[in-house]
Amino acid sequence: MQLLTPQQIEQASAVVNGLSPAQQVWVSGYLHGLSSQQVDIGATGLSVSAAAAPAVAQKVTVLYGSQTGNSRKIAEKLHAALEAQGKDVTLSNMANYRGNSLKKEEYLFTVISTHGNGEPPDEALGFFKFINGAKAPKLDNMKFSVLALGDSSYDEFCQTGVELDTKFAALGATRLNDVILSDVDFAEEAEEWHNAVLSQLEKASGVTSSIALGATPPAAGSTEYTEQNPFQAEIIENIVLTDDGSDKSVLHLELSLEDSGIKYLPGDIVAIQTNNAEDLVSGVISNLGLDPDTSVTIKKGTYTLREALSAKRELTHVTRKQLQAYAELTSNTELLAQAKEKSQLEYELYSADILDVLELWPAKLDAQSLVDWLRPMGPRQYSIASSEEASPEEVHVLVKHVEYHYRGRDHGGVCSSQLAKSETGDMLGVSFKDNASFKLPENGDTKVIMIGAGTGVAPFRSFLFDREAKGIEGNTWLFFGEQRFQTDFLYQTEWQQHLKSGVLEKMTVAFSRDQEQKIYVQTRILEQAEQFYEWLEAGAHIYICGDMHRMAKDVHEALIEVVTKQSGRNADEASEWLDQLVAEKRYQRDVY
């Protein structure tokens, strides 16, 4: 039986091919709505019916706080599915959400990531300040659910989501289900949360839903590249930027995106797929005396032990919480006591990989217990160092090769070590993340202050090449820090060319090891506090990229000091003023 004529099929295909996934979900819901009336299809005798829509629409808000786009994408999919069901649904970013609106919410579904070590994303700072302040309203009429995204390599795993869930309940809101905590491999938890949300709304409305997360395919003729389906990019250049005599090896890689259709903007992030080194995988298996072909289960998938340890589980780093779990699993009371004490085992946690743990505190684990204990391994994320305007169908990355010797064995970063060994022509699986919290101002005449140390200068290379390609000159000031001028001045000739052409108006450098007293970028900021503040008063946007624990923290303290001395504000007032710059997207950070 052919329900559509060839012409109708052609017309329908032409419409669908031009729609985004979210729009396709909406059309699906629209057609479902039309089918709620009894439909008789000619002489076939076929009839289609559906339950009538509820008499009263449920008011739903989907709220998100995102740093690299994961929370936003999950929220957008839920919003599209609810909209397709005919819900009165609003999608909102925490940066734009008015806190007073909380008291009017009926259903609030929130996706929130944890940034850094237990902090909200920058765009969510204002929202968190509001709900933890005296003006936070009672939420007795609100029902809510929270999906928390995080990375278990940090001690405060999913802390932001946990705090939000606790705060909503404390304000009187009704929790529909326990907060769901998701790690770097969050796809299944996101689907679980999505389905739980729809189920709760179904119970309240009496209407059954058939729209599932991820059910909508990308438009015909296009491919959506994700962490689960990465694009295979060819390495077209791989060079070492640091000179002989440097204490480190920093790589510049150029990858081809030819025929991928991938688009990105300055400030975005590229995620590179990686596998654990074969010798490390074999060492772990051998230490425990396990069969590498033993079957193990990870969520809904089944793998051999070797497959799981190669591509699915983190082996190069161990966390304090993970060490505590290992001590409990192996009944090692002495190790448990040490792991719980933050002043203990600091060097081991900084240097050890999983094989070191098994050698330092020997125990017997079966294959499944081992896999269950280990953390999931995700792709490694890097700030993009190129501009699509200047280098079409390419993406450039700047990577420090992590390598060190510990306990008689060479250790290395899982991805950086792979990249250091890679050659031109090799293929890498890549996907991209929209970093909405690290974007150039729309007005090209706006002043831009860029502060980066080491590989943290990568996005600023992207910024400047993008401005050059668009013919924008001046109003740019780059602070760059490294160890030594002679060996570590990354992209030196490019910065000089930008200065000569006028694309880069001013550059200030800090090389910490070239003199007895160490000098860092924050030192240079304080030295030029007057001009720095003049730029801020003129509307400059500040961008910081680098290590969150030291560099970014120290630069922030320097900014408070600059504002205090130059404006007459006290430290608290200066801090609040910088918070306001964050809310206005004039102070953006890409830290790791």
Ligand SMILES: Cc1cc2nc3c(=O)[nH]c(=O)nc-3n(C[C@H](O)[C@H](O)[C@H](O)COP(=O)(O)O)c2cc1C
The other form holds:
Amino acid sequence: MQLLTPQQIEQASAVVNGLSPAQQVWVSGYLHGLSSQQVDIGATGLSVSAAAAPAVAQKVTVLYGSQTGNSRKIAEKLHAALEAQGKDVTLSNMANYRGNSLKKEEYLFTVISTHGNGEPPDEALGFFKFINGAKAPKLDNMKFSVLALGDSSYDEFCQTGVELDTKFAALGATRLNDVILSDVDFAEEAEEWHNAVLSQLEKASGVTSSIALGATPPAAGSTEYTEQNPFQAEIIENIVLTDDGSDKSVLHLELSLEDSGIKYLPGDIVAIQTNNAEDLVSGVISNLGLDPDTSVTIKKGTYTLREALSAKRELTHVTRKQLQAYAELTSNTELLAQAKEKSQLEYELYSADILDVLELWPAKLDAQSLVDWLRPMGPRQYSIASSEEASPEEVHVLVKHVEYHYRGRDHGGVCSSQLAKSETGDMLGVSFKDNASFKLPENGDTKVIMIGAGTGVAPFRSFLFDREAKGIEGNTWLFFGEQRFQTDFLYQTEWQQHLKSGVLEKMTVAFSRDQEQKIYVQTRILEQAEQFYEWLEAGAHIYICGDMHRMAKDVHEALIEVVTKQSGRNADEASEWLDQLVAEKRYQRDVY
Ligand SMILES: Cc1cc2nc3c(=O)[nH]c(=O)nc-3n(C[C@H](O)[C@H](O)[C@H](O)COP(=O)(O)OP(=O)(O)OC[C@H]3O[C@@H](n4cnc5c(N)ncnc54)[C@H](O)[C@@H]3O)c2cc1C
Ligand SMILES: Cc1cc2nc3c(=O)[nH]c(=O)nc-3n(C[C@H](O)[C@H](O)[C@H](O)COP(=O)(O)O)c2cc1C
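Having seen the form predicted on its own, can you show the form predicted in complex with this ligand?
First the chain shown before, then all remaining chains and molecules of the complex.
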């Protein structure tokens, strides 16, 4: 049977010939949709039913707010899939998105992470200010869905995504589905959200796409290393930088990226996969009298209990919410009351691992309930301490070994202890995260002030080696803080060489425990307030890296004091001026 006349074939060819491959795919999906829903092929030939209607054109925007690239990658994948379907789709970073455009949006799909203590990523701060301000428009015509990325070890889990979802609804927009909260193992939720978006749009347009749902495959020939598919990097150097007599052990590790094709920039982050120590896994299993070979399920996967506790579940850190869930699960009302009270159990929650919880508040749990209660294990992130320009196909990290004694037992951080024990030749699973909010200025002549305490100095090693490799001299000032000059002066000889060669113009150190009165980097900043402000006036960019809880806050206070004293602004004005520097990306923080 000849379905089309020669004239119809010619007409169809004329339409299809001018289309891009993506548009052709869309047209095939469109025709497939028409044939399955509206076209009736009778015995006598082709007839279109009276109910046939053209597909509804949809304006779609995929919006993201990301600090370390996870949300961006998910948004990019969704954008690519929608574009391949021929949708009128725009991909926007919140940093560049004009808030006023919101009122024109028809479908807005947002991926957003939470940073700081329940705060938006830096690049999303302006967008949040806008939607929470008086100028936020009514969004009656907008339909939306939010995928929130977070980490349940933080008190304010996925806070930013939740706030955004609530705000859009309050502005009148229609929620397509409840906000999805995803933890450190977000891959499955991200894929489900991706698929849900495609089918929501498909349903709304009345067109069935011929493209299979699911993640867009990476381009042929490219290997994308992710947290789910990390590159196996060989350890080629592992040395302890701190000397005997130090209160801590800080390691410098060099990993080979040979033949991986991985590229990174100074300021970026490497994520290292880790496994719980065998004795901790065995301790938990035997405390509960469980069989290590029992099968348990986590999302769509099945594992033995030992496998799940080794690689899939956190054992070294317990959150308050998790302890509350444990109290409920084990019907321990006394513990529940304590865990709900913020002022109680602080020390236990800082120090205890899962075995401590089982010993302190004994209970019976079966293998599946245990695994369901525990939080997912994520890789640990480290500021990259090397420059690809200076050390091609290598990545270096500076790691403080977390080790302490609690309840008569030695405790260790899962990843840093694994690294402390590892030797050259061992392999580590690594993936990379961009860190757009911690980047050197494009112009090499712009002044750079780097403030780092402890391992916070790591990215500045990367910055300086990068500038050296590019032949950029001067305009750099490093503030470094640690406990003792004799034992804790991390990378001392390298800084001295950079000072000698002129790559580092000025270095100011603060060793807190070398004298009776504590001296920190912020003390030194205040001592040098005049010159510090001169550098700022000359356009310097400020970088702070290291401890989020004390150092970054104290340094920020010191900066306010420098600006008030040197410029005559009052404290509020100085604070606003610093906010302005943040917005201009002249004041960047990488704190943890
Ligand atoms: C963006 C970013 C960059 C980072 N860069 C670096 C870096 O360059 N170098 C670096 O070393 N780290 C860095 N970190 C921190 C790093 O990711 C890990 O959190 C750190 O190495 C600890 O991981 P762990 O697995 O060894 O410890 P975990 O198994 O996570 O255990 C840590 C837990 O142990 C407990 N604990 C720790 N010390 C004590 C103590 N003295 N007493 C009682 N309890 C204690 C605390 O509850 C803590 O949560 C960075 C983090 C981020 C988010
Ligand atoms: C310094 C820092 C602070 C964070 N604070 C929170 C938080 O308060 N709440 C939360 O749910 N997740 C928090 N996270 C986890 C991130 O949201 C999570 O890693 C997310 O996948 C990052 O996505 P992005 O790469 O798109 O920024 C924090 C992560 C970092 C590195």
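So that the term is clear: the rigid core is the largest set of C-alpha atoms that superpose within 1.5 Å between two forms. Predicted model only: the values in this text are computed from it and were never measured. Numbering follows the first chain given and starts at 1.
Here residue 70 does not count as shifted, since its C-alpha moves by less than 2 Å between these two forms after the core is aligned. Its Cα shifted by 2.9 Å, residue 565 is compared between these two forms on a rigid core fit.
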